[in-house]
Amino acid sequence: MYHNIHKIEKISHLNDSTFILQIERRDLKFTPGQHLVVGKKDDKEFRQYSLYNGINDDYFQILVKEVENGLVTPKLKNLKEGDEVEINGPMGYFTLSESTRKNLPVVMIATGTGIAPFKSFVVSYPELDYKLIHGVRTAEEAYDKELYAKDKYILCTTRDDKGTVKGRVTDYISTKTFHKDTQFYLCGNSEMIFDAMEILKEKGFSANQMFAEVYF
C-alpha cells in the first residue's frame, strides 16, 4: 500500500457543498472502483473516497460532499491549488472483472456522491454494457451527467421533477425487469443498498450477482 504526500492540482466546486479535488497521480496504478484514503497533510483524520477519474487520466480525482461539522470534508473544501494532502492507496475490491465488463450487462445503482466509482467505470471501459441509476434530492446533484449516454443514465430525484423519474432509486428498480445475467453494483448510503438488495432478491437475483460499497 502506498502512503505519501501529493499536491492538489485543482479544486472544482460543483455546488455549495460538493466539489472535485484533483490530486497529482505520479504514475500510480489503480483499478476503476478502487479508493484512496485522504486527509489534509499533517492531520490525523482521514476518509475513504472512491476514485472519480478514468484509468488513463494522468491525475487522481475524488468527489467530495462537505459534511457540516465534519472532521475532514470542511478542511478539504478549503484547500487550494498547490496545497498538499496525504493519501493511502489506491486500494479496494469494488471492481469489474474483465469477463464481467466484456460479457455481462452491468446495472450500477448509486445515491449522491456514490456515483464516483461508476463514473470511473464508464470512462475507463468504453465497451461496458451498462445502465446507471442515480438517486439524488435535486437535479443539480446529477454530477457530470453529460458523460453518460442518455439511454443509459436514469436520474431519480426526490425533491424536484427535473430527473428522469421522481422518486427513490428503490422505487424505480422495483418496477423494472432486468436480464437474468445482470451484475448489480451498488454504492451509496447503507439504507438504499440494503433495500435495493432485498428488491433484487425478490426478483430472483442471487447474492453473488450483487456487489456493494457502503458510503455512510
Second form
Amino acid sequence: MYHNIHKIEKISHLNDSTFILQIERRDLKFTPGQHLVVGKKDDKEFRQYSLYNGINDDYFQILVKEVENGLVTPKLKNLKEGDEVEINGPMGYFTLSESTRKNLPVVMIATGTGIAPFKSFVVSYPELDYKLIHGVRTAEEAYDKELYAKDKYILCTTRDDKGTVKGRVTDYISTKTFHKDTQFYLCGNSEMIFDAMEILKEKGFSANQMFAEVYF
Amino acid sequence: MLYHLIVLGCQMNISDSERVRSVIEQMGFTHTDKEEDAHLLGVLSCSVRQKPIDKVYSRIYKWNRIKAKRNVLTFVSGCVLPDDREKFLKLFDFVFPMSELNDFPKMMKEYGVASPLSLQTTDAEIKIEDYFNQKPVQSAFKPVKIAAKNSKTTLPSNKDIFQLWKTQPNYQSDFEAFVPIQNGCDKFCSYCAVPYTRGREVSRPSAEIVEEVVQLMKTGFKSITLLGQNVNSYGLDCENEILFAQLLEAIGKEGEKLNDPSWVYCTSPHPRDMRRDVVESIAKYKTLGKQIHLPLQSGSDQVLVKMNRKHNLDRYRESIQYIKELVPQATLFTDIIVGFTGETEEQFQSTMNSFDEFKFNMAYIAMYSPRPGAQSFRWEDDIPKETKKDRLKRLSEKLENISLHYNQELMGKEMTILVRTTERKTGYLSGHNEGKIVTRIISKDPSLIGQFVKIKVTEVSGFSISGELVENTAVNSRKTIEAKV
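Based on the form predicted on its own presented above, generate the structure block for the form predicted together with the partner chain.
Let's see the whole complex now, leading with the same chain.
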C-alpha cells in the first residue's frame, strides 16, 4: 500500500503548541527514522513528519509543533479522534543499520520536535549505545524525557536554566569529545545541522559519520 | 481519428510519451503534428518550473476554444501538482497520473465515447465518429467527466506503475531509446515538488528492464538511457530485488554477449546513493557509456543542508574520487541551481570553486525559481533576478573555460561518434561521442544518421568538438569500428 486515508486514533496536547497525533497504522511496515507525508483528508497541503512511535507499536505517532498561520499544522491540531488524514509512506533513509546500532556509539543531536526520530530509535532499539543531545528554548519542550536514561539525555535550554546545560546544542558539542567511531545523527533546523557538522568536521569526523534530517 | 500530443519537460516525460502514444494508437488513433486537425489533444505536463505549467494552461485555453466549434477530447497527464490538478479537472476531459495510463481506454468508454477500435464491441453511449462529427453540445469550459481512479486521494500513487512499464513503447527513434527503471522520489529536496507529482520511489522489475535493453540492443539501438528520478536508488524500495550496481552489471554482461553494440547511459543518479560498486560496474563493462551525470546543485555545504540534499561536498567529492580512479576517461555532467533562497556571494563562490575542483564537462545551470508544493516555496525568494542572472553568467563562463580546456586535449584524436541529426544552419551532421560531448561531423550525408562513425577531431570550442570522417562508411557495430581504430 503506497498511500491512503487513515483514521486519527488519539491526539495528545503536550503544551499550547505541540501535540502528538496518533494515526492508525494498519499493516504498514516502517523502520525507525522514516517519515510520513501527512495532510488533512481532501486537503492539498502536506508536510513530512518523522515517526515518533516505536517499531512494535500498533499505531503511528507524529510529533507536531503548530506553526502560526501555517497551512497544515493548525488543521492537524484541530483534528479529533475518528477524523481522517491522508498519508504517504513511511519512507526515507534516515535509519540505523544493524551493524551501527549493535556495534557503534551513536550521538543524536536534535532541536525542538527534531527529537521525533530519536525517540523512535531509543524505544525500538533497547541495545543502542547512545547519547541524545536535545536543544530547546525551555525545559517544558523536553517531550517524553522520562523515556531516556538520565546519563544519556542532555537537555540544552537557551531561555531557562532547567536543562542539563544552558546554551545551544552546538555550544555543548563544541566542548565535548566523542569516540572516534561515533555515528552522528542530526535532526532539526538547517542552521543547527550545518553548524554542528562544521564543529564535528573540525573535531576530525568525516562526512560518512554524519547523517542529517532537516526540519523546516 | 487523429491525436496530437505535446510533451513538456524531462526525458522521463519523453519516455512516458512513448507509452502514451502506444496506448492511444492501440485505441485506433493516428498521430498528427497539426493540433487543429486532431480529435484527441493531450499534454504531458511538467512541474519542475512554472514555464511548462503556463504552457499547459495556454494549450488548454486554445483547445477549449476549438471545443466551442467542434467536439474534441482533451487530456493531461505527467507531472501535475495537487493544486494544478484541481484546476485541470475543470479544464480537461481527462486528468490522470501516468501510472493509470492503461485505464485511459476504459476512462474514455466511461466518458460515453467509444474509441475507434472498440466500435465493434462497445456499449458506449456515443460512437466516436458521431461524437466528433456532431456539433458541440457542451460549453467550452465544461466540468470534468473523468478523473483518475485515485481522485479520492490527493497524493500520487505508484501502485499501478508496473502496468505502465509493461506497455510496449512506441519508440520515437530507431537508434536512441529511454528505458524507465524507477519512478518517484523519496528525497524531498526543499526546492523540488517531484515527490508530490511522481510519488514514492518504485523500482521496475530488473528482469523486465534487462529484457527491454537486450531487445533494443538486438534491434540496432545505439544509445540507450536508463531513466529514473533517482536511478541509483534502484532496488532500495524492494526486499527481493537487485541494487543498481548489479542491474548495471547484468546489462553490461548482456552487452558483452552481443559484442557491445550500444552505449547504455543512466540519468539521474543522486549523490547520496553513488556507491563505489556503481562506479565499478560502469568501469568494468564496455557497454556502459563513460559519461556520468551527478547533480551537485550547490558547492556550499550550508546551501546543500538548506536544500535538504542529503549529501555534502565531502560525500560528493568521495564519489568523484571513485570516478577519477576507476573511470578516468568518463566525462562528468552536473546540475546546479544558482540564487537559491539566501545564497550569499560567498556560498556562490563555493560553487564556482567546486567547478575548478571537479572540472565538469557540462552543467545544466538553472536560476532558482520557487515551485508551488516544494518546501522552499514558503520561503522568501530573496535573491534579485539580476544577481541570479549574473551568477548564471559567471558560472556558465567558468564551465565553458573548463570544458574548452578538456576539449582541447581531444584535438587530433580519433574517436567513435553516434550521428544523431543534421545541423539546421550548416547542414553538417551532428552527434556525440561516448562522453556525450556534442560533435559536428564534417559530412552532409544523412544516411549516416543513427550510425556510429569514426572521426578525427579537427576543431574544438567551449561546448563542442568537430571532426572529419576517418572512414566514410557507416558502421553498425561499435565493436567493429573500435577494432579498426
